[in-house]
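First, one chain by itself in structure tokens, the form predicted on its own.
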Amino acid sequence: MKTICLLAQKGGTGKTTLCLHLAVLAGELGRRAEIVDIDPQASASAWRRRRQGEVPPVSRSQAAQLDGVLADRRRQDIDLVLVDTAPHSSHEAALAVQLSDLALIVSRPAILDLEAIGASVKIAQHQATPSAIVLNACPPPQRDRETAIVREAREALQVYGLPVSPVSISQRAAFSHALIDGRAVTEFEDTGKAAGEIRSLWQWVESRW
């Protein structure tokens, strides 16, 4: 079983949204995927209540119980667990990172988000867990080229010494529309650009194992 922790000490990065879309795609690709929601806001759990069908399951948990939850999922032969963490809770986030195989630090490319990412990077670097940064809610590429703000964000993030995903996720309406009735973007608009970005990100994430 693989465990991915999605981390952002600043709110509003789209961390939960990214978690949901990745979990659904993993299921479409034949993985037994589950989301463990340790964020008190419980946005992933609210999405699950709107969703039709049984997969992917979303389990509520506290960080202190996460070790036991993951052990139980291993016994159930779950292939993938995505842990949605809470912002502004460094202790709980650190525990989730420690118990994961990969930590994905999610950030928007705006300057305030980039300045705030240091707290998440510090948490990740204090653990032995492989970590990487994903730029989310970016301006869409122009003529198949990333916009200047995304390129500049990549340059600014080099100071942290962590890999930055070559796949950035754009701010597209499909990401939000899909979640309204509990779907993910690959179900809402299978051949759309948003779905293509999620698939490309997943391929990159798998290459990190």
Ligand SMILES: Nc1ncnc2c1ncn2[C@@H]1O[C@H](COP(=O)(O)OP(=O)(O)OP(=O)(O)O)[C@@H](O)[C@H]1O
Second form
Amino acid sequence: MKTICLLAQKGGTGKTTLCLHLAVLAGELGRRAEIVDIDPQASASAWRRRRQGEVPPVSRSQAAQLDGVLADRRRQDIDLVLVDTAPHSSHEAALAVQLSDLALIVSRPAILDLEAIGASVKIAQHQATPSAIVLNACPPPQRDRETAIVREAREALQVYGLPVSPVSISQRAAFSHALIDGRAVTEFEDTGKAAGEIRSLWQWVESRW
Ligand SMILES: Nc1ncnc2c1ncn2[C@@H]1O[C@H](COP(=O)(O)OP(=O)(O)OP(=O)(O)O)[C@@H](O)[C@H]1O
Ligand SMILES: [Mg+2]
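What's the form predicted together with the named molecule like, now that we've got the form predicted on its own?
Let's see the whole complex now, leading with the same chain.
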């Protein structure tokens, strides 16, 4: 079983959004995927209530219980757990990182977000867990080229010494629209650009282990 946690001490960077779309995609690719929601806001759990069908399950847990929950899922032969964490929760986020195989720090490419990422990087770097930064809600590429904002964000992030995903996720209505009735982009618009980006991100994530 692999465990990935999504973290960002800043609110609204897209942790839950990426968690949900990745979990659904992993299920489509034949993985037994589960989301563990340790955010008291419980947005992933609310999405689950709007969703038809059995998969992916979303379980709520407190960070302190995460260890036990993961041990249980290992016994159940779950392939992938995605842990959705809360903003402004350094202790809980650190626990989640510690228990994960990969920590993905989610940031928007704007300067205020890039400046705020230091707290999340510190949490990840205090643990032995491999971690990386993913840029989300980026201006979409123009003629298949990343925009200057995204290129500059990538450069600015180099100071942290963490890998930055070569796949960035664009600001696309499909990412939020799909969630309204409990779906994900690969179900909402399977051949759309948003679905393509999530597939590319998943490929990159899988290439890390
Ligand atoms: N790539 C994207 N394209 C369009 N909208 C997005 C994208 N990523 C996130 N959003 C929107 O931005 C808002 C915040 O996203 P989300 O709730 O996933 O962030 P979060 O980091 O989980 O927030 P919190 O810190 O409160 O848990 C939501 O309205 C979501 O629909
Ligand atoms: Mg969230």
